[in-house]
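To begin, one chain is listed below as structure tokens, in the form predicted on its own.
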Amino acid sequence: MEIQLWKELLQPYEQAVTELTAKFNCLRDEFRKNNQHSPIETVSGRVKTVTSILEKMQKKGIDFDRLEEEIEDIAGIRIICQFVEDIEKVTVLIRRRYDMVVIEKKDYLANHKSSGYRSYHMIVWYTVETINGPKQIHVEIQIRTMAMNFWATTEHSLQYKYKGVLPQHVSKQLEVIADSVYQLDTQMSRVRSEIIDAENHSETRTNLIRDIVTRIENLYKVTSHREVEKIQDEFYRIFKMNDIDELKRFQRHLDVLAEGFRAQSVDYTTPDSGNGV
């Protein structure tokens, strides 16, 4: 392949990574805005470098004319979850989507690699719209917990350092660490409900405060600065209490106040229909 053609080849994959990263981030944000636990914690993506592609082609004996068919991870998305249970929820979300089609899965949770590697991989078809029309490409989606990702990142760095041939003592240490990672995820699952409750409480409080601040800002349009300053002082007092029920009560109170101020404003500006004018 001519060198200048690599950029043209990889551009649709870069587009796919950008689009899918944004879509999964939007999905995560939707859960949070609805005060629900998001099974997606973070999302990242990458396109394989030319060096990495060439090395994989050489290792697997892949010809250039079969490159896009046989290398399924040129575009890669990595989804990090808090809990092992979240991984299955993410896979369900992906299978339900109309904009990608799952064609292969690799479950390294139920059948982890001998090295200790744990993760869940899905290969999907994804279509990007290019200036030359639609193009369907492979994308690999890796789904794992934060603990699994820590191990995998460390193992990848060591594989690079030792050029894929790890010394036996390093491999043994990685196996021990992999067991520790598994135990950590197991323990996290045991307190999952309490952690989610704490997260939901925090998210609800954040959304309430954001809404209250917006409503107070809107009051400047219907009443005096002095009145708004009094309301602000009351808000800061309630904020310090760290009580969601009090915040909800204050939010409802703001609705009543705003309606009253708007009514006063209308009464003040409406001409007296009985004055003969």
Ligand code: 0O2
Given for the second form:
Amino acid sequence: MEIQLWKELLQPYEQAVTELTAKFNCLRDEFRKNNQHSPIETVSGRVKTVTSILEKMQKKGIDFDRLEEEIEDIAGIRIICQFVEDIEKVTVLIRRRYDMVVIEKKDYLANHKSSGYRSYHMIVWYTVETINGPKQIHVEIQIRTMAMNFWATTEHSLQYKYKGVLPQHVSKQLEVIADSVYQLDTQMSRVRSEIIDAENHSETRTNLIRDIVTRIENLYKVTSHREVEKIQDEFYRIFKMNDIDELKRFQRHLDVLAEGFRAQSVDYTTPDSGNGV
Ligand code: 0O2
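For comparison with the form predicted on its own, would you give the structure of this protein in the form predicted together with the ligand?
Below: every chain and molecule of the assembly, starting with the one above.
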């Protein structure tokens, strides 16, 4: 197969990875904007390299004409979660979607690999719109915690270093570390609700402050700079109190002020002045 053909073959997979990474990132942002804990912490994606595809074909005895049917992880998305509990939430989000169809799952959480590998995999059908029309392709979605990911990336590097044949003492060590990773995830789950509370509090505060700053900026359009400076000073005073309820009160107060200033500016605007509000 010529280089150009590989490029053509991989193009829809590149597109799928770009689209799906953006879609999962949007989901994460939506949770955060709504002051909710996001089960998605980070999202990354990759298209398998030609070398890696060729190696897999060789290993599994796959012909070129069966390549796209048989190799299901040419496009790969990795979703990293903070807690083990988030993994299932992500799988539910995926199953609910109309833009992908789950055709297979591999649960390496319930049954971890002998290497110690833990992760949840879903193979989905995903349709990309190309210049030649729609094309349905396989995408592998790997879902795992940060701790599991730390283990998997380290082990992957070691596999690469030792060309897939790990010395026994290294494999043993990795098994021990895999056990520690499991313990770490379990301990994180125990303090999960406390961590989520703290994160939500911080997210709510960040969103509130962003909203207040926007509202103050909007006030510049309807009242004098001197007036806005006074409001800003008041905001800095309340900000220092580090009290969410005070910030909420101030946010409501800004609404009332904005209404008042807007009403005043309407009163002073003659119908033919051309700058109706
Ligand atoms: P890369 O470099 O990530 O692309 P199977 O058909 O089940 O026999 P298959 O199709 O490889 O085998 O599926 P499997 O086992 O679910 O593996 C798919 C991917 O999961 C692998 O892709 C890895 O990314 C990851 N994975 C699976 N097992 C391990 C493991 O023991 N350690 C690590 N670090 N990752 C693993 P590739 O093609 O192997 O590699």
